[in-house]
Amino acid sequence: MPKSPEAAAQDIEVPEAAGGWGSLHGILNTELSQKAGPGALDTLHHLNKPDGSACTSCAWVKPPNPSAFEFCENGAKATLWDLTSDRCTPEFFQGHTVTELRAWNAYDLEREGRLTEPMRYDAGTDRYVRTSWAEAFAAIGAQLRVMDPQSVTFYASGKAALEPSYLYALFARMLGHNNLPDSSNMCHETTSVGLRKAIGSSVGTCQIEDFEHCDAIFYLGQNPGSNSPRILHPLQEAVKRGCRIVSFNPLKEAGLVEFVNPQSPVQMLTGKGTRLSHLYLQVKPGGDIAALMGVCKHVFGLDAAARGKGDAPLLDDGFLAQHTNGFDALRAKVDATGWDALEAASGVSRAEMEAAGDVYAQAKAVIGIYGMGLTQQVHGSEAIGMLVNLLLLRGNIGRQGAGCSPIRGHSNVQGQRTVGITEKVALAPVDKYRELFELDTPAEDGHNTVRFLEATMAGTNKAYIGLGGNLAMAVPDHGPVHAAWRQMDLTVHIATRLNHTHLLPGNDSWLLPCLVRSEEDMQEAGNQFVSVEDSFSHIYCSKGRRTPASPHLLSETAIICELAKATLPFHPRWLWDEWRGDYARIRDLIAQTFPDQFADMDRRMHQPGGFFRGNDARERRWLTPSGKAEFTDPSVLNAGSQDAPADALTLITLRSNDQFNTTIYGLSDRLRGLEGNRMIVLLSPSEIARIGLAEGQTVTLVTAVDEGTRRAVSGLQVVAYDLPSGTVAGYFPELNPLVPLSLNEKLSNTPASKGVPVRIEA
């Protein structure tokens, strides 16, 4: 007799629970490799606390009442990585050509440590050579002044604080362009457009206190154990008080199964953690739309049965009538879609979807959490819309313990968008720019990341300024993109460590080393505070305490100010020296530019827990054309590519728990039981047998769409893993060459890295 979905969920086994001693060992290994020194312990002690720096590893909350250790394994690794004692000096570059370094792997490049001095690329010797800040600013400014502004792109990685981000966007528009892509274009831009379409908000509606009151959490397409471990604490507390978590993910991720709290002596000593997922629906890639529709279908059935018996209805009729639009179209689509179609598209059984529907129906308050498993799909915005549909049925947006909560990766990627880093003119504060700076900004939308890459390959984008990050490795289509990247006239990198993007120099290329967030930022007014925004739209202060890695380093804010001074004409309202000298002046500008959200910012950001900038959808004010929350009628049942050949497998790219985006801390993926090799391809044992492969065999993955260009990654070792049929998994960014630039989300242009059709060549 088959087991119930609940019993099956309890049978899930993973190599190791999230947290526990493994987490501490991971931190220790990073400390031993980076030799950050005893001062790093003080930095960690103050991390995410009012008198310390905000963590750079994710955008989770900085609580008003922090625990003794307010950081996770990822945060500790990121901090120790920043505070390494290793130095990548000009002497290192004397011994290595750029061509030679390009063949190094990412881990070995970053192991060289912090960049210490500004460098310029010398094409004659194919080396980066020492330069001065004065020479760098003068040369870069001279080039930017004579270039067509529309041929210049300013990229932001998501780590820069609000102050430099505001100035960076301002600098771009003073130069004359809106080419302001950022890392959200690569991951959560689908939220910005999909969620806005449904509820009028481009960000989540929850607050951290909602996790204290929810009865159920629907958790989709996100791996907290590897990507956002700090969320495991409120999840654990929610489960302990009776909240039930329903997880949707193609992989059985440890962070969704069991958590051993490193701050719990009992759990650490006994090794017995908290089982997190009440149900675990192992959907196929892109199967969330069908799975959620199946949940809705069961809820509709339960509601009809209740009404038929004269019981209270399950749906919130009052909320639906007053606050929503489009319910009838969704209901008709759900009623017309059979269970067979939903099972085929989702990869899970009717019984599993009905069990999830029972959890939803029995809960008074439900939170929907999601990550890039939803956003990095061709129809990802429809998957987000389907999650919102489910939440709206019982009024689970805009009240205590309920709402939609996308999990952000970069620590300030949401905040950068808030203060003006956007390519969309409609989202930029153009009227305030005119009022404050006598600046008329360009009227045309600029480049997002995909459009920047297209323009680069077309030869029309001539310059790239990168505010952090390793964009060339994070993007799709490495072959043609990397070839075109080197043809740009100017590439400028504001960076802390060497990475592969720096090794694709344009005709003129510069490395400008900057401080990290945990280091002192001494300016004319003293050591400076900066501010960041978390996933809950709270603004916090952050202040570095460590001595900088080199006396030659400048802050991101200082570099932006000096580049702007060297590039732009004098204007009496463009006070770059004053803004550099005292960041409170920049916060005054932010408050004047966004008065409804940032009034009195410089004072309020020091409050315990920061300040909430507000969210209209949370207050049930729907900034949509109808003035109501919109039910959406999905056009597909699976969010993946509809053009994939019938014989294609679906590739999903992964991060290990020993990396942060493109930064590789080590070669251990202990939460999946994988060690020592990132050039692997994961397949279910049955899939390995069906294709006629053998575990350990070396294969090549080849893209199975847009086949006019061959995209392939070779030298991949086959590893057996518990995955849905037809599914392949492997690591980001190693498998990014397989993602066509044309394969992106329909509304947002986000690369569809969680749903790439591929074939295997033995």
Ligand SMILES: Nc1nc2c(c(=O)[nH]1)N[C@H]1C(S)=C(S)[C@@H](COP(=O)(O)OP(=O)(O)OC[C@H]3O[C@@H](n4cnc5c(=O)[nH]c(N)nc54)[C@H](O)[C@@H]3O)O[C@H]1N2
Contents of the next structure:
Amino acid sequence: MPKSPEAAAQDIEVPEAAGGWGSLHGILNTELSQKAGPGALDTLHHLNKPDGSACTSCAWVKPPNPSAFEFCENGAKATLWDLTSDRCTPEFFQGHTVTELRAWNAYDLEREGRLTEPMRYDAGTDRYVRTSWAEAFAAIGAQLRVMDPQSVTFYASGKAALEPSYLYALFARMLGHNNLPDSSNMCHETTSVGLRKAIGSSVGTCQIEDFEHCDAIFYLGQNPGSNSPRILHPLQEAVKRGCRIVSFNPLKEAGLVEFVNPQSPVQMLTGKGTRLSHLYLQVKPGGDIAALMGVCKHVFGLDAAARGKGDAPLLDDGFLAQHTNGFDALRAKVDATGWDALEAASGVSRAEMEAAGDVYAQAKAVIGIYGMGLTQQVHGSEAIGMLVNLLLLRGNIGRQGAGCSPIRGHSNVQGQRTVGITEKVALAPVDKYRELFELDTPAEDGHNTVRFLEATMAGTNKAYIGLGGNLAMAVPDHGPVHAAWRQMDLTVHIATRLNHTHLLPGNDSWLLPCLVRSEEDMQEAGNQFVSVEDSFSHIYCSKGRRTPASPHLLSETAIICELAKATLPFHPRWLWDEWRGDYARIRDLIAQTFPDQFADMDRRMHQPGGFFRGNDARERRWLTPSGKAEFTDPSVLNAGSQDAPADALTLITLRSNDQFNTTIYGLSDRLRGLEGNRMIVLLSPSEIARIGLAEGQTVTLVTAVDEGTRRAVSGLQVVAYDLPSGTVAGYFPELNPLVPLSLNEKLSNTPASKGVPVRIEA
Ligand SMILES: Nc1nc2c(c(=O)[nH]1)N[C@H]1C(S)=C(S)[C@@H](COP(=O)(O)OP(=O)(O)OC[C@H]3O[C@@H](n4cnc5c(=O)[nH]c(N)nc54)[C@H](O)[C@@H]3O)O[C@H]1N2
Ligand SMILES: Nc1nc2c(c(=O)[nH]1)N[C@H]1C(S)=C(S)[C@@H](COP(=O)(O)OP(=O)(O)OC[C@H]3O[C@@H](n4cnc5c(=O)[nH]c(N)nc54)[C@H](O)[C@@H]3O)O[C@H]1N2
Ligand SMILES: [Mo]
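We have the form predicted on its own; now please give the form predicted in complex with the named molecule.
Up next: the whole complex, starting with the chain shown before.
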């Protein structure tokens, strides 16, 4: 007899539970390689607490009553990485041409340590050479002043805090453009657009308290063990209360299977953790739409049966009537779609979808959580819409213990959007800009990340300023993108460590080294602190205490102010010196610009747990055109590309446990049992046999859509792994050359990094 879906979930074996001793070894290894020193321990001790700095590794909540160690393995790694004792000095650059450095791998580049002085690219010697801040600002300002503002792009990676982010967006608009892509464009932009379309909110509706009251959590396409380990604590607590977790993921991720709490002596000593997932639906890539539809179909069946017997209905009729729109169309679609089609499109069985439907139906309060597995698909917003559909059926949004909770990536990526970094004029605080700065916001929408790359390839974008990040490596289609990148007139990088984007200099290129969040930031009014927003829309203060890595470093805020001063004409209300001197002045501007959410920000952000800027959908106020929460009638059953040839496999690009995006800490993907090599391609054993490959063999992956251009990555070792048939997986960013720029989410342009049609060449 086949196992029940519940029993199958209990029997899943993983190489190692999340947390546990392995996480402590992981921290130790990073400390050994980075030699951050004893002061770093003090920084870790204060991390995510009211008197410390906010961790840069993820956007999970900083709780009002923090535990002794309010950080995880990966937060510790990110902090130690920032506080390394290694230095990448002008002397280093003297010894290596840029061409030579381009051939280094990412790990070796960042291993050189923190950048220490501003550098200018010298084309004659093909080297970065020492410059002064004054020279850098004057030269960049002089260039920007004479360029067509529409040909200039200001990118932001989601680490920069609220204060520099607010000024950066303002600077762009004062210069005359809305070209403000950020890392969110490769990440949760699908949420910004898709969730907004469904419930009128571009961010999640849950608060941390909801995790104390939910009976079920539907957990889709997010890997907490590697990417947001602090979430494992509330998940563990919830499970201990009897809450049931239903996971949807093509990989059996250790963090969703078992957690050994490093703060529990019993669990650490016995090695026995908490089993997390009650059910584990191993969907195929993009299979969530169909799987969730199957869950809905079963709930409709249960509801009809209950009504037939005269029992209380399962659907929340009152909520549906008062708060939602479009139910009938969804219902008709679900009724008309057979189980065979749902099984084929999702990769999971009817029995599994029904078991998940039972969990949903029995739960009084349900939370839906998701990450990149949903957002980085061609029809990702429809997958989000389908999750919202399920939640709406029983009024699971806008009440205690229920809601929709996307897990953000970068530690302030949500906040950057909140304070004005957006290419869309409709989302910019246009009236306030006029009132506060006599500024007319440029009328045209600007570039998102994909549009920026297209414009660069077309030769119409000629300058790039990067506030952090490693954009050229994080984006799709490295081949054509990198060739075009070098044709730009001006490239400027505000950065902490050397990366490959810096090694694609335009005609004129600058490297401007900045402080990290855990470092002291002295300005005219004394040591400054900054603020960030987490996944739950709480705003906190973050205070740096460490001595900066070099006396020449400037803060991101200071660099933006100086660039703006060197570029823009004088205006009596544009007070760059005062803003630089005292960041409280910037917070006043944020509070005046967004009074409903940020009033009295400078005081409230010091509260333990920060302050909540509010969320209308949580209060069941739906800021949609209809004024109601919208059911989505999905146009497809699988969220992947509909143009893939029938014989293609689908590639998922993954993060390992030992990286932060393009920053590679090491070669250990411990939680998946993969060690020592990132140039690998994972396939199920049966797929390896079907294609006629052998484990350990080296192959080439070739993209199987948009085939006018050949996109290939060679030298990939075949590794057997438990995956659905037709699925292959490998690492981001190594496999980014395979992702066509044209393969992006329909509504948001988020690159479809979890659904790339490919073929294997032996
Ligand atoms: N240590 C560490 N922490 C990080 C980061 C890091 O790189 N390292 N990056 C930060 C950033 S910027 C972000 S955005 C987050 C990212 O955190 P996540 O959202 O967890 O992103 P990924 O690791 O890319 O992949 C998510 C999961 O989606 C699954 N998946 C792939 N395709 C599908 C699908 O079609 N359906 C479903 N249901 N699942 C699918 C994958 O197997 C994987 O488990 O983490 C943040 N935190
Ligand atoms: N194929 C594929 N591609 C992806 C993804 C995927 O899952 N698959 N994920 C996408 C996602 S979710 C994201 S968010 C993007 C990430 O894209 P980015 O945010 O652009 O990339 P990161 O790797 O986070 O940037 C790392 C660099 O940031 C700089 N840095 C680090 N800390 C600081 C700081 O405090 N200040 C400043 N100024 N600079 C700093 C350092 O120089 C470091 O080299 O990648 C996307 N690309
Ligand atoms: Mo991200």
